[in-house]
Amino acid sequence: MDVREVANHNSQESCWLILFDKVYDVTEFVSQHPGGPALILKYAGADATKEYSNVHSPAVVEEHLPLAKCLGEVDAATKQYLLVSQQRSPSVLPSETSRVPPLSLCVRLEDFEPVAKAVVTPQSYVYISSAADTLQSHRDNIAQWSKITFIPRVLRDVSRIDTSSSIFGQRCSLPFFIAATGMAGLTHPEGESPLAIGAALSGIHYSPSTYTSVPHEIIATQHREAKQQHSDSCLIWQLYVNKSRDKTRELIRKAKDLGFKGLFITVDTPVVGKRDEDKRLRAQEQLELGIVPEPVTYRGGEKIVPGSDNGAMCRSLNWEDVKYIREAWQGPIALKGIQSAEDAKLAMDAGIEVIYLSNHGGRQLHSAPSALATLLRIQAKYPEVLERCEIILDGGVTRGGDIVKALCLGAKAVGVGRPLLYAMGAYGLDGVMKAIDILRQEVEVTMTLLGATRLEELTPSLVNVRNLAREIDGLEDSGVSSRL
């Protein structure tokens, strides 16, 4: 197909795109795109392969567009007329490409964010930094770690420190892992690759999302090759359950075929939470493209579902569905997104091996409890859950000391997401390795100063939770602060 013909279809009424040398008619899909119409219309009539690859793997287009929407292959003889990934909106250009400070000046995880903000696109930064509504859940995630203090022990031999742990029985050299994150391709040209390689070289686990920028096959290969230098790292698939059971089973088969060792079943995303900064950026992009916003109308009688549509993900996911997922995986599983002690108890009763406490980085429900608060509620109401299940968590971790606090309260390992995306966006693989090393040093120093040489020695007796317990309904009356 002549690319000059493609260029004529550059509007919302008739929108064609070139992806991987094939022409697609995406007119009907423009209004349905979860990221808003502007993300597609920027590249209407042009080659969108580069921008698309920053966000999705090649297989996604085939999964979500009917075969009939592929109009044919690009005529190679007309490629000289091609409009390649034109950026039509200044809102998606890097905010500033000024001099990046030396990596050596990053001495704590918070140092990576301002550098990343200066070098990645506003679209990428807004996606990473945004959270639900007023950001309260995200801010609480961070703030509540400081409300737990340590009770160190002295005169103990701490000449040797062992930080090794395990998840799903898979050993790791450090008690934290790289949590699943999206938009890695917008953050860095190599997408998830620096995260996979950094995890392998550091001996920690990495959980890529179901929706990656780089194909899972490449992630698995790069991880395996880098892992030859270190044996203590594995990949864990973060599963967004598809509304089609057959597609979910297909994803699970892929994870098994690629050698993933665990499955994190995401249970907190029936819809995507309302993220104000994301919505504001999309509105700005649409205005810059001349897209007329839909008029506000009263839709009497229709059921209103908060949050935007999540595409293929399953809104009807329930406890019964866990059974077919377990049968397809045939191995230990984790439920990711547990936010109440009651659901943790149900997970234990259902035979779930790993319970992943998380509020999705504060990105889903406004005023959601932090994973730390949920952990304390489990301690108070159902302490047997901590004895029968592995507990892992994420949310707001910025220091190695935060990781140690979670371990003292019964967690097996802690996930870190945003800070590593910032590190990768700012410095690539070097930034990822530096961020992991910062956390490693802080965990080791904290354990040493607490008088603990192994993770098994990190117990509730080494922390004071009274200040945080006062803020959590029912905890003071339960006496949990005095027991811990």
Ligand SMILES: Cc1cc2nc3c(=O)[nH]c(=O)nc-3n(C[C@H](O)[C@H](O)[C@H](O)COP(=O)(O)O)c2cc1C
Given for the second form:
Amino acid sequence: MDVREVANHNSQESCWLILFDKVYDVTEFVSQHPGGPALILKYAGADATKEYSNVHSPAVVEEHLPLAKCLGEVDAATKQYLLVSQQRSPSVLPSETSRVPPLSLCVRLEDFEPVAKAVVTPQSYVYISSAADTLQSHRDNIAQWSKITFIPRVLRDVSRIDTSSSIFGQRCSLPFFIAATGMAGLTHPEGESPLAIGAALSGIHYSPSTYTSVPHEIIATQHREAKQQHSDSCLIWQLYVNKSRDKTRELIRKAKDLGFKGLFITVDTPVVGKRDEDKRLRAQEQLELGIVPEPVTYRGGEKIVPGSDNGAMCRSLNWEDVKYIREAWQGPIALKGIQSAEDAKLAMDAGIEVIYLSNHGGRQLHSAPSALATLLRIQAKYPEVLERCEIILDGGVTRGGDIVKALCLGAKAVGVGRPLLYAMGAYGLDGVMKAIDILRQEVEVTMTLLGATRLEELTPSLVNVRNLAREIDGLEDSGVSSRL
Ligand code: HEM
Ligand code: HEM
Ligand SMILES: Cc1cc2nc3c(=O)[nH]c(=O)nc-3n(C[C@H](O)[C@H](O)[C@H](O)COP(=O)(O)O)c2cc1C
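For comparison with the form predicted on its own, provide the form predicted together with the ligand.
Time for the whole complex; same chain goes first.
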């Protein structure tokens, strides 16, 4: 197909795109694009491969557009007329890199965020930093860690500290892992690669999202190559369960073939939460492009603007489905996003090996409980869950001390999301390595000063949870704080 013909289809009425030398008619898809119509319309009639590749792996277009929307190959002889959009929006602004202070000035995880904010595009920063509604859950996630204080023991020989732990029986050198964060290409031009390589070099586990910017095949190869012999790091697949069982099985098969060692099944995302800053940004982008959206999406009991629901996240997911997933995976699984003691108990009864307490970084349900609060509720109501299942958790962790607190309360390992994204956005692989090292040092110093030489010695007797328990309904009466 002649690229000059493609260039004619450059509007909302008729919108064609070139991706990987193929022409796609995305006129109908534009209004359903989960990233908003503006992003696609910017490239209408042009080649969007470069910008698309910053965000999506090549498979996304095939998975989400019907075959008939591929209009054919670009005629190579006409490529000289190719319109590469003028409005490129790379995820990293080169002119901003001069503002980056030396990495040595980053001494704790919070130091990476302002640097990343200056480096990545405003859109990317909003995507990473946003959370549901007023950000309350995200803020609580962070704030609650400091409501727990330590009760250290002294005069114990702490000349040697062992920080190694395991998830799914897979050893890791440190008791934390890199949590799943979708589309890392928005944060760094190399997408998930610095996270995968950083994890491999540091001996910690990494859980790439179902929705990566770099294909999982490449992530797996880079991880394997970076992994030195002594490194314990493994990859764990974060699974968004697809509405189609066949598609879910396909993802699971891929995870197996690529050597992923476990599955984190995300169960807190039947829909994406309401993130106000994202909505505001989308609205601004649309205005700039002259797109006038419908003022309301709902009238007379009918949705007049249909949401896009291509089944990539399964709304009907329920406890029964866990069975077919387990059958397909044939290995240990974790449910990611458990937020109540009752569901933790159900998970235990269903034979789930690993329970992953999380409120998705406060990005899903507004006013959701922190993973820490859920852990305390489990301690109070169903302490047997801690005996029979591995508990891991994430949300708001910014320092090694937070990790040690979680371990004292019975967690096996802790996930870190945004702080590592900021470190990567600001400094790439060097930033990821430095951030992991900062956490490692903090974990070691905390354990040493607590008088604990191995993770098994981190017990509830080393923490005071009374302040936090007071805030959590029912916990004061249950006596959990005096029992712990
Ligand atoms: C026409 C081909 C495209 C398809 C089929 C497509 C599909 C999707 C899908 C399914 C998502 C949800 C998350 C995911 O699955 O990764 C998404 C999100 C996103 N897409 Fe695309 N996309 C296309 C083109 C583009 C282009 C050209 C850009 C321009 C840079 C873009 C930028 C984004 C961004 C920034 C998100 C972020 C997610 C969000 O903000 O919700 N996409 N897209
Ligand atoms: C009308 C439909 C949809 C809307 C309005 C919507 C909106 C959003 C918003 C606002 C976000 C958060 C921030 C951002 O990425 O910009 C998001 C994230 C995301 N969306 Fe969508 N989305 C829709 C449909 C979908 C669909 C169908 C998919 C699956 C292919 C999808 C996949 C994702 C993923 C993977 C993320 C990132 C996950 C995370 O941040 O935890 N979205 N979407
Ligand atoms: C930008 C971003 C993208 C995320 N994408 C996913 C995802 O694709 N799948 C998922 O299960 N969780 C996702 N999460 C949630 C994280 O796995 C994790 O639960 C959360 O980030 C932990 O909180 P923290 O950011 O405060 O460390 C995402 C979080 C962020 C910040």
